[in-house]
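Only one chain is given next, in structure tokens, and it is the form predicted alone.
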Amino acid sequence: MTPKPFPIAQRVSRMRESPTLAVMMEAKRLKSQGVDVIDFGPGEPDFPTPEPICRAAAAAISAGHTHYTDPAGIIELRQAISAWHAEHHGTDYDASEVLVGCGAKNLLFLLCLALFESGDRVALFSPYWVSFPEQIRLSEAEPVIIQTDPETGFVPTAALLETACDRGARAVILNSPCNPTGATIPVEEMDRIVSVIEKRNLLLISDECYEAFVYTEEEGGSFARFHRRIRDRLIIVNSFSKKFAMTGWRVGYLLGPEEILRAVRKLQSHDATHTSSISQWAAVAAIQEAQGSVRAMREEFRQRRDLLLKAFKKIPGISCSIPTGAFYAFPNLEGLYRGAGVSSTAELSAKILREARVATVPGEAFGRGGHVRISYALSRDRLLTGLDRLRQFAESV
């Protein structure tokens, strides 16, 4: 008699695999077969990691910094993060209010485990990053989804947050600049959101991984500017991955109340222990020696965004709000449904990949059908080639 396989936990069966990774793997499969695919899927800069960071990693190895560290991170890195935020955002976070982990994704997951449990409700603005709702559900809490308006650029608002409070939310996760839309929250709206946090006694988890890539002066960037008003209700989540083209190095960090960070540290001590000691020393060099590369990347992404928006105007059936941050656009492709013989962007993305050899991520992955996410973190020539293929596809259906 063949034994039955050991059952998988229900919490896993309720999850979906990351759709962004699924698109990346399908694009790689086609590429391995010799197909020239223009991949608009990846959520990482196409720039090399700056040389000072790589040198610091090599020096760390030579110096023997290859052993365990404090689960909260080496003190040199926490002090450097504290000092950078003080200089750029006027904060006064101490190194004890900084915690380093294995990328922002891992830290967000540990935050959910540390803060939420069965019966809790956590507000999310849609479109949202694919892992937010899954991480909330894994903590046995329930996401409260708030739909933003494409007519106003998908910008989260205080008024919408109030509706989530009325539905029982006790915390909110905000992502500005936003993955997948590129939306950023203006300073005036940030101020109104902070007022809701104060009035409703909410916890704000601010995912600011794309903070370095904001393209208009009116946009707010970091909620750290409001830390004196909501210090005990604010957790800043950030990462070295996007800003310094260090996605594979896995370094993220938190700023927030010591009590919450102690809880996350406790979880991390039984999980990954800490992120790579070598990566941590490299991150110190990133803060101290590689800021110029961030400015250069931001300007290049801004120019690519402008090329993208100009090309969209020439593609029938596509409309797009202007992304004011990050390196993503979230165009509406519903105008192509009928001609392509599809009823969802999941179907349409698959058809575009097969027929036009262009990989996009369907909006259903982010809680908003009718759209696709397009990353412009690829060279200009590949960007323009992919957009031309997309135009030819749209004209043919």
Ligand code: PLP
The other form holds:
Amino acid sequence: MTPKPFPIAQRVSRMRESPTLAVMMEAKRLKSQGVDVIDFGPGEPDFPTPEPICRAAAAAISAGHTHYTDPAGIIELRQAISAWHAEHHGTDYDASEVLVGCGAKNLLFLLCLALFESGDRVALFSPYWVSFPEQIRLSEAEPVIIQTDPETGFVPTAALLETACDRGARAVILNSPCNPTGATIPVEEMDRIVSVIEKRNLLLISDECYEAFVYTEEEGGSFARFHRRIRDRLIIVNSFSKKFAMTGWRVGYLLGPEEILRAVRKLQSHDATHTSSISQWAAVAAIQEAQGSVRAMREEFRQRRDLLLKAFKKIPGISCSIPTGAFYAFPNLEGLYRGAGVSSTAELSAKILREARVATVPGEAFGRGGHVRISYALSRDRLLTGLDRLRQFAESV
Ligand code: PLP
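What would you give as the form predicted in complex with the named molecule, now that the form predicted alone is on the page?
Shown next: the complete complex, the earlier chain at its head.
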């Protein structure tokens, strides 16, 4: 008799398998067979980690910075983060209001565990980054999902946030620039959102992982600029992953009320303890020595975005709101359904991969079918080849 497998806990069996997985696995399979797939899937910059960061990591190893650190992160890094925010956003967070962790994803998870429980409702704008709803559910709270409008570029608004409050939300997670739409919230709208936070006594968790990649003239980007109005109700989540092409180094951070950070620190001390000591020293060098590389990456992404939008205009059946940040576009492909004989972007993405050898991420993964996410974190050559294949596909169906 074969023994019965040990049952998996409900909290995990309830989780949804990522709908992005099917297309990504198939793309991987095709690539391993030598098929030249143009991959519009990556959620990370295609640039190498800048040299000064790598050098600082090697120096940290030589200097023996290879032991446990404070669970909140080394003081040198927390001070560098606090100083950078003071200079760029006029904040006055001190090092005790900064907590470093294993990437923004893990910190968001710990935040959900520290703040939410059964019976809580947390607002989230759709299309959303795939991990937000799962992390909210893992904390036993319930996501209140608010649809944004493609006509207005998928921008979350104060008016929409009010509707979430009416549905019982006591906190909101915002993500501007947004993965997957590339939408950024204009400063005036941020101001109105902050008024709702004040009026309705909400907690705002602002995921600003793509803050470095904004392509509009106006400043904005970070809710940190409003921190004096909502200091006790604002948590900024940020990361070194995208900004410094450091996804594998696993460094993210929180800025916010000390009491909340103490709770996250407590959780982290029983979880990963802290992120790698070596990565933390490398992150200090990132802030102090790699800002020029960030500017160069931003400029390159901006030019690729412009190439992409120009190419979209020549592809029948595709329409796209202008992404003003991150390195994603989220075009509507419903115009291709009929010709392609499909009724969802999940099916359409699979067909595009099979027939055009182009991998896209179907919008269903982000709570919005009819669209696909296209990442332009690949070389201009590959980008243009992929767009040409998409055009040929669209013209053939
Ligand atoms: N938040 C958003 C919106 C993201 O898109 C990602 C990564 O894709 C993360 C957080 C996670 O970043 P990190 O690598 O810092 O965990």
